[in-house]
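Single chain ahead, by itself, as structure tokens, in the form predicted alone.
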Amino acid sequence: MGKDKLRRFEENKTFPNLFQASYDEVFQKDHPLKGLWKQKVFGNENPLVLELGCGKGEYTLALARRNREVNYIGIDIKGARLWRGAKTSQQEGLKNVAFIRTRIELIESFFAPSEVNAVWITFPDPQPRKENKRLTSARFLERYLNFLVPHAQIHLKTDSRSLYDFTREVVRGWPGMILLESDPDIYNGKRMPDDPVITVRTFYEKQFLEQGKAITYLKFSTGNLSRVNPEEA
């Protein structure tokens, strides 16, 4: 592990908003923040949104920036990139933002129910040749809708058409989901200048266009909040 990589691991644990647990802390048990974000961490009651997958909390910042009277919780498991997110949010005084190191796999242990608003999945790892390990499957959507709160907004924006695809197609087949965006080329021109969709543009997503692919993105809505599989309705 190079330096650099050390020198970041060790003032992650400086940063008052970088939260980091280790596997046996939360696998199968609450994190002692789970229900008490709002109060502890952000000290008011406004909206928590959560970006999963952060990497260096581009659009964790960004939609911060934009939107003062809203928390924001990037969640990643790599520590040396959070490190840039949480360093930035210090540096610029940013006081609703927070991170959490943790797998994706682990969120129940970090949220009581109803805690959240909305979530935002930026760019996540497609997973080709593992359907239930996309952040968009089934499985997946079952831990987010245990606390989130009823009509809560998830966004996907990605390079991969496949990946696209398979979420509209599981939102379109889940009883009381709404999909309530489908743009499989958010550069199409047809947007407003300053939709954050657009204006808000991730490392990977910048290269991505650069080698000329399109960006989808799609927002629904997971209802009144039925935690039934649709695999099993």
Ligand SMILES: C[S@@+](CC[C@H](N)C(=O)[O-])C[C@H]1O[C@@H](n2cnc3c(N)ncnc32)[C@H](O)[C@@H]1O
Second form
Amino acid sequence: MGKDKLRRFEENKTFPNLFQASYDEVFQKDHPLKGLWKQKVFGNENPLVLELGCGKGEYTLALARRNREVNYIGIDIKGARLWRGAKTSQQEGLKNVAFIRTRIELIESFFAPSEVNAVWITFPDPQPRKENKRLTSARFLERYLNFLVPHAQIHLKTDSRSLYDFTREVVRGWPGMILLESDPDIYNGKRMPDDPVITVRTFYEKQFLEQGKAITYLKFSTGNLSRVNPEEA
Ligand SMILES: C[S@@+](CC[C@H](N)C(=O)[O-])C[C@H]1O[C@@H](n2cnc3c(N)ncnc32)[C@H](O)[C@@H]1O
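If the structure you just shared is the form predicted alone, then what does the corresponding form predicted in complex with the ligand look like?
Whole complex next, starting from this chain.
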């Protein structure tokens, strides 16, 4: 492992807003902050939004700068990438940002019913051969329903036309899910200049744009499908 990566891993341990849990700590077990992120980490009752596969956390940071009354958590398995997001949030003194290093397969160990208001999925691996590993497959959406509020919005940005088409079909075929936006080319000039779908460009997005790829976007709502917090039901 390179020295730079080792240095970042060491520094990751010092960030108060970066949470790392080993597989054994959360496999079929709840993380100690499950249900308590707003209260214990952010110290408020503001809505909570996740970015899944956040890499360096461009969306987490950009949306947090823009919406100070919303809490954001970026999630990824790669510590060296999360270091960038955590470092920037510290340097800028952003109080409404945190990061979790974990596998998204274990996400239900981190969040309780109705704890999360929205999800951004930014340039996930398209997993052309393994449908169940796609972050927008039914298997993953079922997991998200366990912690999303009713009518939560899920945003997908991807350069993969096949993942875009696949996700659209999953949403359309799922009674109760509502497709809100479906855009096969976000830079076709039809969006408002301050729309975060086009103003925030992630590390991977810039590379895909240089390769001349179209960037697609889907927004959909979970309707009434979420498993609501029993206290709120
Ligand atoms: C193609 S990169 C995109 C990163 C960032 N969103 C961007 O647009 O620059 C996909 C990211 O998802 C993360 N990832 C993929 N599968 C994951 C999983 N099962 N759990 C956690 N992170 C995952 C990878 O570590 C990687 O950082």
